[in-house]
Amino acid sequence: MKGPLNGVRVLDFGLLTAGANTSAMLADLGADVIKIESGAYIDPFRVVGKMDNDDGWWNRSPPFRFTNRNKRGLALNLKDPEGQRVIRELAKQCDVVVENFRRGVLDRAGLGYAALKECNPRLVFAAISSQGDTGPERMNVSFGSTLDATSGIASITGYEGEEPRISGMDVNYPDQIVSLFATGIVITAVMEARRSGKGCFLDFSQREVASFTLGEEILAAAADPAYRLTPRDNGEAGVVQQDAYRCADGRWIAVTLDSADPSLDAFCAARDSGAAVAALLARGIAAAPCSDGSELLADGALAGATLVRDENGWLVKGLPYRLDGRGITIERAAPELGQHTDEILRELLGYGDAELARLKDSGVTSTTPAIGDV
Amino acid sequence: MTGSLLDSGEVIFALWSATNRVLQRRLSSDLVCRPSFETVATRPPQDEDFAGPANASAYERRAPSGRACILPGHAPSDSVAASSNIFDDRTVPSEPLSLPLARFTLVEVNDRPVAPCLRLATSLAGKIAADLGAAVLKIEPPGGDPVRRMPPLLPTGESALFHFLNTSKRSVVLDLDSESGRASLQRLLGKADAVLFEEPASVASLARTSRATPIEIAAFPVEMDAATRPVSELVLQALGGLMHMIGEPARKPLKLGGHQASYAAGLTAFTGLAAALAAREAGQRAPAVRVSLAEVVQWVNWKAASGAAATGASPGREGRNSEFQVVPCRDGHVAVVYTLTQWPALRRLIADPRLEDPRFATRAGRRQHIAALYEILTPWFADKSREEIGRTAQAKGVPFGPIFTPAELLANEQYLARSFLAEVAHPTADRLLMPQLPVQWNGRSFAPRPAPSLEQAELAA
């Protein structure tokens, strides 16, 4: 794949969205991304999206496929000293590490930044964690919407006068945005490492990323203790009137007005959503339907570059941006567990048949999970 | 007339370059804010059990920092804050200090009125690059960027939104409706590495054909051919399917608080910019980058399309039917969040024998009996504080989320320990804080430098 990150190799310990999607975005820019799992610890997305209980179920999860396309897969037991040795050997051939384990997990395996930096001082090591690598809450765990709550976003989300709201498990908003930011910072650090020959440790707190999106709210609250911080409904400071309105066909549309119009409720209630949106747009008023997933799937123009199909015809995640007007072609579908273990160990470490067989027989490498649930 | 303004383009650029060189020198000498601004709490003692890679010899933990000076109208240029020394390896103290994007120059064009949601995205991408050291010159229309008047406002009447989104930039007012203004812009673009601008832009063809790599922010994907369609952030959260996911199923859909569509797009644009700069530096032709808010919202909301494709039915807002719900506690609210593997730990935490009921043994069972489940869970929270709930849940490995307001985060221990919120100097207010970039690079943060005042921008013109 031709791209700005051609020649960059990524050792990807990323799991679920925050980590695995950061490395996926690096792959989309041309990096060679090697996803590391083990039979004893597979990416939870393989389980969360479980479609059936038949053999090979772990290779059929849609959320895993969505997030890990364009990567190669290597399965290696990180608790085995032999597996740890192989990782340290691989680290010498890599430029970037992405991980979002709980703090301390890789350190205990002898695979934290301090250890890998000894193997390769050029390494850019991106540690993405709930709270960051320092501070009293560094060992805290979180899952998606935990951070809607603790970052401040939930406090200003919700119906007027009611309790705060989280984005929920089908959005897990804070996990999504961290990869949008972390990818750019990793690229910046790769540029620096190319220039200086020195890598670095990048410490991302997912909670901080979510709070960063409320920068002006934090600044305003710091300046004025009386500043109002409660659920905002669909309103927005400085906007005269905007909300979701129910139409005659039962569907909701979102409308933003420059000057207040109390008749908008009745206007929408009297029309089907399509007609209401068209009429409002014709008057120069911003309006759109509240799309659901099926509608997004059906509208190729709206989906733009965000959805693509892999070589097997499966729908997977595309790009959030265009480069030279284009989205991406998926070069490879998401890897099966351990699909490229032998290929990678031959190519990068020069292992032969005997060595590969030994690793397999001793259970260091594998292609089947040792667990059914995570 | 035209000639003199052409010259003024050169003058602007010269001034800008010179100032930037001065700025970089200042950073190099680790000059910090005036002493009166250095009232920042030093780091608390490091946690004893620190086991990360950050032992002192491996790399430097962050120094006490979080200094920033803002409100440039009151703080002249010599109060530019030094960012922390992010590349300094303490074993080589003589190594010159630099910021990672210091060698790049960017122009951010805020053209004639565009929807504010696009402007916020452009400005955020420019801000991140500027905080990382890029020389970012913001082109404002006569009268200034309308964001300067957008809420929330500080008690002084200044826009907190503008100040947050324009840190570390310089600014100049140019009338891009005039031939001379466009000529000045062209000169500036001839010396920049990248240009950020919004669609529809009167200067789009200029931006796309200059030496600078174009980074374009739009509302809709190109396929929609909707450059002139009226737009707002709410409408984009709706169109991209995010609103459908939030609220009660029988009631109206809700948007996420803040400017999430704009900011997610701003983060995306920064990543696109970084990719373009990396290509330039690697000797490749840099790709033109285009970010649409509608695509970003859908990309963020990918589980809607993924779920619909996998099951034939779209996920949607579940409200009180959701496994994750917000429940009241003694001093506020807590989000109940847990994964499949954390269910046993949650049961041990709540320690109510009714949770052993086989109805709740599987995820499907819990979903089917969600109201009964929450009837058991909710009373446990009622007499406890958020702090107590968060602490005891974490001790059992359960990721409940105490809900904090931005005001409460000002005193949050974790944020204080990491100096995440940078102190901002102000002539009348006591203590203003704003988030720094949410990354520490070898233990160091990037303290934001003040946003440019309109007076400075007009003077530069």
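These numbers come from a predicted model, not from an experiment. In this text, rigid core is short for the largest set of C-alphas that superpose within 1.5 Å between two forms. Residue numbers count along the first chain shown, from 1. What changes on going to the form predicted alone:
Arg228: CA moves 2 Å or more between these two forms after rigid-core fitting. Once both forms are fitted on their core, a CA shift of 2 Å or more is seen for Gly250 between these two forms. Relative to the superposed core, Ala298 undergoes a Cα shift of 2 Å or more between these two forms.
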The other form holds:
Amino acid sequence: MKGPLNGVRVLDFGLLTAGANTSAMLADLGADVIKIESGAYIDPFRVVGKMDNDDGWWNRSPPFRFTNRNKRGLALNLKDPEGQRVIRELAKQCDVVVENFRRGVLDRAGLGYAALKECNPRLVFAAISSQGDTGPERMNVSFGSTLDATSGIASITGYEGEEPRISGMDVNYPDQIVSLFATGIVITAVMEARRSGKGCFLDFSQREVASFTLGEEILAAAADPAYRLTPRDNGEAGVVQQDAYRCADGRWIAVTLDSADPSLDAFCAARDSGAAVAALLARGIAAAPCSDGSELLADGALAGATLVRDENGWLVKGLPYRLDGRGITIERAAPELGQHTDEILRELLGYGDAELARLKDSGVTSTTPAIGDV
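Now show me the form predicted alone; what you just gave was the form predicted in complex with its partner chain.
Next comes a single chain, given without company.
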């Protein structure tokens, strides 16, 4: 694959969104990302997105395809000593490790940063976890919903007088933003490792990243101990009038005003959304339609930035930025479980038919999920 990260190789233990989307964006930029799974443990997104019970169902999950485009798939059982040995050999050929297992999982398998650093001092090891690698809550399991809550985001999301709102499984907002932060920091760390010859351990706490986005709220609480984060509707401090308004065609538009206009409700209700937005913009008023998913897909200005289609016609995530005016390029669809196992082990470790057959026969490179995992 071509791109700014061409020549960078990533061992990807990332699961669901936080880890897997970090490595996916590295792949989008041209890195050779090797997705590690096996029949003994598959990415939970393969199960969450289960579409049917037919053979190979684990390769047809939409959420898995969203966050694993442009990767190669390698099946290795991390609980098997032989699988662990192969990982250590692969680490010598890689620049980055991305993982978001519960703390201690890779250490117990002899595949944590300390062990892999011995194999490759240049390795950048990105550990993305709920609460970080240290501290009393480091072993907590979390999802986007619990991170919405513990970070403080949920407390200001919603309408005045109502309960706090979480972004939910369809969004998992903290997972999305940590992958943006992590991607940028990983790239910076790789640049430094190539300059200095020394890698590093990157400790990402999803909770801390999410709380970082509420800096002004935390400052307000620091200045006034009585300050409480509460849902704030669509309004904003210092803005006279800001809300969403329903138009005659049933669509909503968002409007921000410098001075109050009590007739705005009626103005919007009497016009289709397009006409209302055009009229408000002509008066110098900030206004925009509230687009749904299908409308974003149809917006040519966002090509490659929202969702795009892979080589099989399936929708996958786009990039949140452009390079030389271009969005994401899908070089390969998300891999089937272990799809590139033989290819990778031949290419990087020089394995022949006999060694590949031995690993397969022993179950180390199994590509069929164990019954207990589904």
